[in-house]
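Only one chain is shown below, in C-alpha cells, and it's the form predicted on its own.
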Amino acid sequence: MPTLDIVLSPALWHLQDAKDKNIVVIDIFRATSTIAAALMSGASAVHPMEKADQAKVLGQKGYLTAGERNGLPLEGFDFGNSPVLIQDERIKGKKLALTTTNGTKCFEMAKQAEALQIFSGAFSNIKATAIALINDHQDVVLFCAGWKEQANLEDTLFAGALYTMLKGQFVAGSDAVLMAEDVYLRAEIQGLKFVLSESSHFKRLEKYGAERDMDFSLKLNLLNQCVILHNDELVLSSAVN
C-alpha cells in the first residue's frame, strides 16, 4: 500500500524526499484557491513564480498578471490574489502568471524534487484530486504553504481532509498525517468557518476586506478536475490527456 505523508511548511521540505512521489501543493488562502478558480473561468493555465520580477517578464509577453505579498495586490499587476476576483472574463483563453507570498515558491520547491506529478491542492477540486491520487496508487507527499515558513491551520486542515478522503488507500507516513486528521476531523464538526475564523491568516485577511475570498476557497468540489503541474504551468487534467 502506498504512504501519504505531510509537510507542514516550507521549512520543513528540505527534510521530506519526494522523488518518485505524487506532490500536492496546499495554499487554502489563497493561491491555489485562486489558481483553482482561474482555470475553472476559462484560463488555459497559471504559471506559478516565486518572484515579481519574473511574473512581469511573462506579462511582457502576453501572459495577464496576479499576485501579492503579505495578502495585499501588487501594484501594476493585472490581478490580486483572489479567487473571487479572478473570476473575470478577461481571463479567459489567456495564460496567468501568479505570484504569491507563501504558494507559488512551493511550487518552484516541488519542482526540484524529481516528483512524479505536482497537484495544486484547493477544497473546490478535493474530490477530483482524491480520485486521481487514489487511480495513480504511488506514494503522496503533501505540501502545505503555511505563512512565512510556519505551519497553518487552513492548510494542515486541508490536508486531514484530503487525507480522510484517501485513509484506507494510504498508510499514514508520519505524526504530521495523524495531527492534521484530528485538526479536521475537529474542525468538520464544529464548522471549517468557524474554527478558521480564529486563525492568524483568517484575520489578516479579514482585515483587508477579504472574507469572500475565504468564503469561496472554503466551498466544496466546485471543479470536477485535478491540477496539474504541465510544463511549468498548472492546467486542468483534461488539457494533458
Second form
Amino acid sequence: MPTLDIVLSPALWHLQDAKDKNIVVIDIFRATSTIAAALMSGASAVHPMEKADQAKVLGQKGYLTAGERNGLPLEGFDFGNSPVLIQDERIKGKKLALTTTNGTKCFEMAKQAEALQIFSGAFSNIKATAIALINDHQDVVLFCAGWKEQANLEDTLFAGALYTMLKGQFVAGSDAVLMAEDVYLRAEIQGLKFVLSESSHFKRLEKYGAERDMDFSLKLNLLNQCVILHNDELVLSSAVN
Ligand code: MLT
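Structure of the form predicted together with D-malate (previous: the form predicted on its own):
After this comes the whole thing, all chains and molecules, with the earlier chain placed first.
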C-alpha cells in the first residue's frame, strides 16, 4: 500500500524525499484557492513564481500578473491574491503569473524534487484531487505552505481533510498525518469556518476586509478537475489528459 506523508511547513521539506511521489501543494488562504478560482474563471494557465520581479517579467510577455506579500496586494500588479477578485472577465483565455508570500515558493521547491506529479490542492477541488491520488496509487506528500516557515492551521486542516478521504488506501507516513487528521476531525464537529477563524492568517486577512476570500476558499468541490503542474505552469487536468 502506498504511503501518504504531510510536510507541515517548508522548514521541514528537507526531511522529505519526494522523488517519484505525487506532491500536493497546499495554501488554502489563499494561493491554491486563487489558482483554482483563476482556472475556473477561464485562465489558460497559472505560472507560480517565488519572486515578484520574475512575475513582472512574464507580465511584459503578455501574462496578467497577481502579487501578494503579507496578505496585501503588490503595487503594479493586475491583481492581488484574492480568489474572489481574480474571477474577472479579463482573465478569460489569458495566462496568469502569480507570486505570493508562501505558496508559490512551495511550487518552486516541489519542482526540484523530481516528483511524479505536482498538484495544487484546495477545497475547490479536493474530491477530484483525492480521486486522482487514489487512482494513481503512488506515494503522496502533502506539502503545507504554512506562514513564513511556521505551520498554520488552515493548510494542516486541509491536509487532514484530504487524508481522511484517502484513509485505507494509504499508510500514514508520520505522526504529522495523525495530527492533521485530528485537526480536521475537530472541524467536522465544530465547523470548518468556526475552527479556522482562530487561525492567525484568517484574523490577519479579516482585518484587511478579505473575509469573502476565506468564505470562497472553504467552499467544497466547485471544480471537478485536478490542477496540475505541466511545463512549469498550473493547468486543469483536462488540458493535459
Ligand atoms: C500565501 O502565500 O501564504 C498566501 O497566499 C498569502 C495570502 O494570499 O494572503
